[in-house]
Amino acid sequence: MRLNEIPSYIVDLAKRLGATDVAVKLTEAQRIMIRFSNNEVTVSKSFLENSVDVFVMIENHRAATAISTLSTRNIRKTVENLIKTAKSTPPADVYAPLPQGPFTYNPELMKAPKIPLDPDNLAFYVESSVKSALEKGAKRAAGTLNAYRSKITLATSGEVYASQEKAGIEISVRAFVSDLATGHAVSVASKLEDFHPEEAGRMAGEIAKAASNPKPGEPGKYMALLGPMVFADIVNQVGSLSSAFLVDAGQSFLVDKIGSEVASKKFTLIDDPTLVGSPGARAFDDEGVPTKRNVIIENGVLKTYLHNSITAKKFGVETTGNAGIIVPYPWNLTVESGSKSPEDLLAEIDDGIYVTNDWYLRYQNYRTGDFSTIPRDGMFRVKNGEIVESIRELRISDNMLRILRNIVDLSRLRAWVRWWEVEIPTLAPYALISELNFTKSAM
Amino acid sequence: MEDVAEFIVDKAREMGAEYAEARLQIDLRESIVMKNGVLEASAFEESRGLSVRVLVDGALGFASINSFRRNDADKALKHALRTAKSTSRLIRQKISMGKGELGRGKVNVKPRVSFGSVDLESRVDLLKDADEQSIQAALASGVKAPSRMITLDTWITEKMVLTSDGANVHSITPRAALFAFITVFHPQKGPTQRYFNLGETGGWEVVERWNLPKTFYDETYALSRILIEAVEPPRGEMDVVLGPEVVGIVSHESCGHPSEADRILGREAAQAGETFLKPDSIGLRVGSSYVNVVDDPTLKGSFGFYLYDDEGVKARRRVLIKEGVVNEFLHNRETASVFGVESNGSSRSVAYNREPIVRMANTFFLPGDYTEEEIFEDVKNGLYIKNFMEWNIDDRRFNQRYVGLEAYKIEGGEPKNLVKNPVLEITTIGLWSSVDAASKKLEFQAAYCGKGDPMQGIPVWTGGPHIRLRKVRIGGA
């Protein structure tokens, strides 16, 4: 059989044996990656992949599984387990059949464009990034290099039969010229002519440049200026806790805050996956729905969670095109930009601390919003709208919602984030932030 | 399994690899998850594929593919080499495999109660009857329990690792994990939350002997406790005693990480960061002369447990702070050659399609010779932290935070009123260097570790005793 049949003849099995709803993604992907670190590559990777997820349900009974093993007598066999456990799972509170199709999808959102997986290629943007960095005056770089290929292609007893292709490379490089004065900026595309590997190891060796001889920051609540990187990780808890799911579960602090002010009038975010040559950009869900722009939050206004056909059921709405089988989850999250320049934005200061990057952020109460993170690479003293000086040691301890509410403005700038602590494509503004608390060891 | 993995690794050698490595890895999984009572779903999954890892002109090339098949090794043993040799002359310290223990044989671990005799309608019954206590417990102590989330998780891992200096050793290790999460609420307190792992190594008897619905009762009657009765915490300066929860953590965050080997180099500076510990810090005074902690993937039933590491190396105990002093760092054969020193089996991978790097396993604070009372008894006012949920440390394991969950005032040597949310937040020298008592009882929690790029979050336990710090600050600087 070949791979491209395999989702319609998992559907046809599914349904033979007894399933009412059937979904089955086929992915296919390949990728390399190569890490670097103290200027040197350390490794490089690649990764072949393709396999099959399945989701069935006999009415409200569900059961998924993965396969990897993609031989007819392996699929078969582990579809016939597969229904057998659908048939002996309890039931669900809802049911809520697989959507209706044929639909109709934006081919733009379906190809990707041609990003080389030439190794060769891809050594030579690591050498450039980290040459970038140096030349600012960084004494060493490390980071991540990211390229890839992927098609899914999905069936659905809904009448979806669909494939989309992804393509993308990205650069995280952080360089240091001491152990204490970092800086970290990334690059993320999923077209070669936006790919900027220098630019972002100049920006992480001109941030590291900065920071140099840093002195120990003092807690305090401050007005504080959020790179993208950091608004980008702030953005993503938001946009990732206004999943249904979470919501049921209450692993969110937006549990009952539908059309309740729970940002300044300042905040847009919007999760659009329509977003043609995005990184986060996908033409339907895994449900087979098509994707749509979502705004979550509107001026400040919660408008939405983002939901499945099952969890929009069980909310009483339609589903929003963010199926994840179980959970449902933000594609690409965007937040509406301000007016104004970096720059004017630190000259709104009067005495506060920006913060280029943060890492390790957790929470307290996923309820309340109560948590903490690191700023790490370069952070800085502000006074009368000029960096003063490069700070350490100091710690955002705050509540998301109070943070959401103290946006103060957004610059017009804004940069498409994803790296290892920001897994959700993000093209996140920088961030005025009012009363951030700041918080600080002792001993 | 075998004959797939000489292939890969005699092919690789006749194409002028230096070093070869194959890996073929098969999980077998099965999971639940129950919100709020109600079966979301039920899941299995074979997850098996092969990984192999070259030296060539002394680059370290990667490649995953999930089959096992040959033409499919070949390919992805195709790829590891040509993006070795495409990214070796942006290599000056060419990469080496040094010297350890390297095993052959099998390590079987057999489960007592295999999970395929317990049907899928046993498991639901347990998970809604401690979902059940969870919600007693809450109406019990006056509050609500609107939010509970659990899954289970039992799978069998199945490996074979085979170099090509020789170490051949194939393992099957069963596992059971359950991760909780609840939520207490009360309309004038609001809500609190908690979360907990449990995982070991071994059949459905573990999940047996957890006793899953005293467990949620336990849990969730402390937890509506703390909401009910808590009140504002001391600040200032005062005597602690930690929890082993707490201990725990700590042991992991401020004294595994800081003294894995590759962090030391650089090799995570991008991702999970780097350490304040150097090549030379071997000899370092960390801490006071109580503080011992080792990390132990021997212990039997232990959820980081293994016997041989994914590099082939023999397993040990190792310890990293030996009565305050840095004793010794966690190694695999990479870092261990730019050290000099063997490897001490700390190479590890959560899938056929991770590299193996460097990775705790189990990572405690040894006991000491005090008993539980004896901590307290001395202590005049002090808090004792019990558990915990936010915590977080800088990227050079420094600078850290723990925040209460569950904690209470120390009065006359007794641990008195709950108290909410205190803070610690200090320096890993000021936390060490202030211990100054360990407990005799040793408890472990389950965790899972994030290293690495694509990440990986890998079973581990932390544990320790009772540990006591004197005059630490409550409430941060």
The other form holds:
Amino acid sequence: MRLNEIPSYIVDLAKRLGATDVAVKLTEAQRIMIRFSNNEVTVSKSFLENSVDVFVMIENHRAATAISTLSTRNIRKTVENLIKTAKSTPPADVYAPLPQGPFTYNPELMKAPKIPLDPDNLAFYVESSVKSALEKGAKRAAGTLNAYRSKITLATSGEVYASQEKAGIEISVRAFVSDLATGHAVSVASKLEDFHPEEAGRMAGEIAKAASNPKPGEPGKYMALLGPMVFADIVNQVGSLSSAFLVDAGQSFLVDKIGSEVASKKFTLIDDPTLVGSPGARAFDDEGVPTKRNVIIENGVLKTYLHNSITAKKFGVETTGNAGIIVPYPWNLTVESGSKSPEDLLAEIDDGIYVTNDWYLRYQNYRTGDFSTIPRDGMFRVKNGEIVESIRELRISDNMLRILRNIVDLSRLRAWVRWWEVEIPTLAPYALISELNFTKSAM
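I have the form predicted in complex with the partner chain already, so could you send the form predicted alone?
We keep it simple here and write out only the one chain, dropping partners and molecules.
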């Protein structure tokens, strides 16, 4: 059986075995990963990955699984077991049949730009990024470059059969002047003309150089400038926790907030997978519904949660085209830009802190939004609109809703961010936040 025949085969098989609804997503991916450290390429690997996600319903009994061994025998055995599992699961309180197709999709979203997967060419991008970091004063640079092409084929019992190509190239570069003086930047693109490894290297090198000789910072509440890497992490949380599944489970600080002011009027957040050529562009969701531009927060007011057909029925609304196999989630987050440059925002700080990166964002309470995260790489004390020294050993310990409401302004400059701390592609500006709470950290 050919790969592209597998989704329809599973749909037919599951229906014969008793499923009322079936969705099958085949992902074929070719990926090149290059790792580098101490200014040199250390590992170059190629990956060919094929996998199938299967979701079945027997009315309001549900089950899902993933299949990586795609032999006919294994597929049949897995689907038989999946049907048995679905029959034995407790019934859900809502049954919503999978949306009935066929649908019409934007043809521009179905094709992907050409991304080269030749390791020698890709190594050139690594070398240019490292060179830029060193020219800005870094002693060494390390990181990862990933380039991929993939194809998603979806078949459902709702008469959907569709395929979409995807491609992308991303570099994450960390520059070092010393173990305590580091800088980090990324370049994330789905088209070569949008890929700027030299710029990522330059930014990482500049931050690392400026971060030399850091001193322990003083805990307290400060006016803070958050770079796109940090603000994208916060925006990812807002986008992810706007999932109606998490709202319904009570695991979101956005519960019961539709129509309420949850952020500053400066803040508008959109999930827009219809942006052709952007990193998270998608033509259809995992139920086959055409994706669309969803305004999650507009001028500070929460406008919608993100839905699949099941959560939509439960909330009495239409699906937003954000279905994952089980949980709806955002595809491609964008924050509307402000009107000032990052330098203008920095100049507005009389006594504050500039944070360039963070990691390990963890919640104390999902429902209230209390969390903490550790600033990583360059962090700077700012006085009278200028950086006066490099600091360390502080943790951001605050509340998501309070941060959103304390947004003072946003930059017109935005950057696409995705790395292991920021899972969803996010177009984020610099953000000026008032009274951001910093506590002591040992890191």
